[in-house]
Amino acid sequence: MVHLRRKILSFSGLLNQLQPNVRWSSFLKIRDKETVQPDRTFKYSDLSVRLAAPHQLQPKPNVSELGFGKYFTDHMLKVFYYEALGGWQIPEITPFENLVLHPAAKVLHYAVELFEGMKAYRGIDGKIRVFRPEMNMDRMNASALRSGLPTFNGMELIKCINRLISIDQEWVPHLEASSLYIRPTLIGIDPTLGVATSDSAMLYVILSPVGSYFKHHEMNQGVSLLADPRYTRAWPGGCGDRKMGSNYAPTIHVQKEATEKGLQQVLWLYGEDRQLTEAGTMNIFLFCINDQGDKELITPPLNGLILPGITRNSILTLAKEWNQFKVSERKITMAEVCQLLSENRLLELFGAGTACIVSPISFIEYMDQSFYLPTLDHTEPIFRTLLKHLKEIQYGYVDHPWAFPIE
């Protein structure tokens, strides 16, 4: 009995050395009204900062060389979770470094993992702003619930991320075509094999200066898509509406097939009626003249098949505020797309997401047929108006509550 007690004390001491000082918090509710279990959240007020030494600082890349996710800043944020220690431990900003994981960590075997994509923008006034971060936090907690990972207070993480950005603020590009990509990630690190809820987890955030997601000529010519009904990205009752790595790995083979055909992305279809769901990793929008002769902006509904994108939500909100055309969330099928094209009623098709913001689509290959879309044929297309308005908010041309300033 004494021997067992010593083992328990030794194990507890080891965990305390890893991440001491357990903190407590109140219950948390996320915006979709799901009740989160009362995990003991971390707090920004406990944040520990360990700055990189001069020899650890990386040279900053030329803005013209920026791609997507190729370079990373000098620091990162880490927060551990241990059920045995009462939950979340103290958050810490450290020099950017490799992670050390047990070979049996759940993330490596069962994809117990989720992530978010956010951006920080340097405005025309020199201020740095993050775009609607509270929505990313809500979505991240929703993904955590589905993954058996611990939830947290979103505002506390936003404050920690803001501190991280302020430390690495010189990595935020001084160019409007570029931004700082923010990648919060939550992984299960239990050192045990077995498909079960994670008792140990790590939340970390890394930053990457990025340029345009698509090449300049793709924005001018439009993105081309492969629509193949043999492949499905998500299905009812699945987790297509959660931002998990397991949603993305199975798409790589199909993306490769599209690339081999000279196409940029995949148009994901679902069901016997071949519903449009997403374009690559983007939400999709159709602008057309409907059966009543009115202009209508349409995007698929949040029925569990698609990701509830922050840019998607922003476009819907703006379009409804403008009240210049009908705005609908409803099913779109390939049969409808083909009919609208044949009757010259399809005006635009475009994708939307954090990485690309808004991207025009000009071509679809479907059932060995080529469909050319008139998205770029208009003098003032809707997609360009939306892109301009969103960038004005993100880069500080207009004062807007969606732009969260970094103090």
Contents of the next structure:
2 protein chains.
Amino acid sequence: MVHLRRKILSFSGLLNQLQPNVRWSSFLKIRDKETVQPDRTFKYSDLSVRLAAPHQLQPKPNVSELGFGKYFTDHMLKVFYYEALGGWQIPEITPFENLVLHPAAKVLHYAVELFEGMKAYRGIDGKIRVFRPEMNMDRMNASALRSGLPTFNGMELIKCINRLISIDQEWVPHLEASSLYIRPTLIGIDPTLGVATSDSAMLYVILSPVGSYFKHHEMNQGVSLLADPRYTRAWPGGCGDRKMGSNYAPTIHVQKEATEKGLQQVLWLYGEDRQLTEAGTMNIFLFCINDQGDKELITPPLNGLILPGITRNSILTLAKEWNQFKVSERKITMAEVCQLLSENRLLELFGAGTACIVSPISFIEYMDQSFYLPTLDHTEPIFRTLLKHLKEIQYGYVDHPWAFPIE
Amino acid sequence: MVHLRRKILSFSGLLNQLQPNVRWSSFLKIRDKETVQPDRTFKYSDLSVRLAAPHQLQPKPNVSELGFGKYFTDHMLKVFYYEALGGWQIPEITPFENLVLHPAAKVLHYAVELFEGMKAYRGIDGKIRVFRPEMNMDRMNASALRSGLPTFNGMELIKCINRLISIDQEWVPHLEASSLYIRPTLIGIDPTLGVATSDSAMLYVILSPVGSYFKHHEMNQGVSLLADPRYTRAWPGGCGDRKMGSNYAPTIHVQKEATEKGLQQVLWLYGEDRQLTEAGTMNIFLFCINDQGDKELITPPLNGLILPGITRNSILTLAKEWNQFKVSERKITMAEVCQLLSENRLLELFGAGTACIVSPISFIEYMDQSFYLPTLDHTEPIFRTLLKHLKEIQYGYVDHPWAFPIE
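Here we have the form predicted on its own; I need the corresponding form predicted together with another copy of the chain.
Then the entire complex follows, led off by the chain already shown.
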């Protein structure tokens, strides 16, 4: 890795480079009628901070014990929304504490809820960086629109989150295999049982120091997948392209079935032609030698059935910049995977997401057949090159506008 | 209505008639591998009761102001489940109070949640009856299995709920247009961010005195529906046949669109042939003169795309007993609706559900066209006969094993 940092951009300089809510047409394919009103927002300048007392501070766990999403930092951010009180209230940073909810709160009955996943990384220069947070803000607002929940100005939330991270900065791990996972969450809290828009909501952000999503040996051996065409994650006319809680509950039963078969994740297929859509909670990439004999990196298109991943978008952007092989967003079917495999033209299959970054896939069980993939058999696989470049940006080995330093 | 009650069955006699968890094969089409373990349950005999202090008791609202799910009674039932503590803990009745949840609780992120809807009615003899609660228990366990949440012995929960209703019996309205809505809810509360089965859960039950789901003039004029083939509620390989929170969040945005057009509910279509599946949160029934010139009552089949409604099941059972017209569970398409309408053979369209009981539908907007339905144009429509019979059972005008009196 390049150990010299090329250029330091100021915080405000980066802020000006970012323009949340303008990228939607290409990134998210928002429907025409959906609009964010950036003026209807809470403001960072109103932020109130109540720090934890010394006795409330938690001991920090060993990095080796982190796992994923098991430990949380000492503080959290909360912003309430009440239609009857004019909308968003002031944002507050408080000690980490339990939530108090009415038993009829809509989130508990009708899944009126959405979230985001972002990470803060401690760079080689000691600075903490967040990766492309404006993309998460755009997606969070898109999810809010589809859920009947209030939208906000993404930059205001980024600034509040940065302050939260800054307060809990000792929780950002010092080891490159780890990072601070950021979980913004928006829930509908109206205490009424009608299936309807929630006139009150709570946005909150919690922080969790995390290791890698997959265990070390899983990463070395590659992820194994169960592909069962009886199950469908998302469908046209649904919400599969929004990060809503309702996309996840139906997957847990199938994930359990995979685990019971000794497999790690589910490969979600769609349609009679059994298109690959996502793997577990990751976007999916196939690297192959195509029918023309050229190397090609393929990922399914943003057709409403898959989540518009930020790592997905970053990989596409990097690969296109490199211009070393063809890069396509198009349908991949199981028949195509089988054919490529049988002709030794499938080179790599890998997943991409904030939690796992880039994870090689080495095995698929499909229709009671075992398919071994050669993803890990190459000396310089492109999944590893992509992972290396992303980490160089995230951990500050190179300067890049995607890495957003916290003051 | 028949004002004489024909026979009084004892509580224990009815208890013996009910056998939750044996009816599934026909009612719910549970998948082979899914099984409830009735021994792994909490027990009514362990129930602890902590009554509200006099100053905690709420004033009871006027029946005319009830609406749906806006007011709650003075007590609630709670049962926790902790895998690490051997499973289900003892059930508790406590004063109605807010829930305290960890901000990472799985219910708030991945919609690990499910619910049921039942009603208690105050009969003409002053007795309070619950309608077919064993069916709700079966369905609740079916939803739990699909959500990776723990199952329980349905009869134990029925007994706990009966005790709760008995404590809050003054909240059961004395007017026949109203009832006490019962909302059992089961949520996953593991405080970890992995998308996985929840090892801890909370089952709780709240009670809400309710008026009719639709406003009086809406019932008189019939419900109006928006049918927009761009949106899909459920799909094969999904969870549309379970009462999971994740089925509802994606509908709210579409419901809002209907409301903005001045329409009350969404008619959910499925597939290229635009099958009618559900209307709002109701099952749907079509009464017509079929191609053979005979009267026929049709409802979509339990093919995984619709909720196995208890009112639906009751209507089918009653109509088959009457044997006055053909009763079918089969696909209905929008093309069929349009053709029947144009040939004056569509007699009635109505929704059925616990919240609305039986609600006539008088209008559909479909592909920018207006379809007026003659549901309310008949002197003795069958929807009204069905509603009358169901109410006679629910309010104790006749003795029937479906109405389950609370001691």
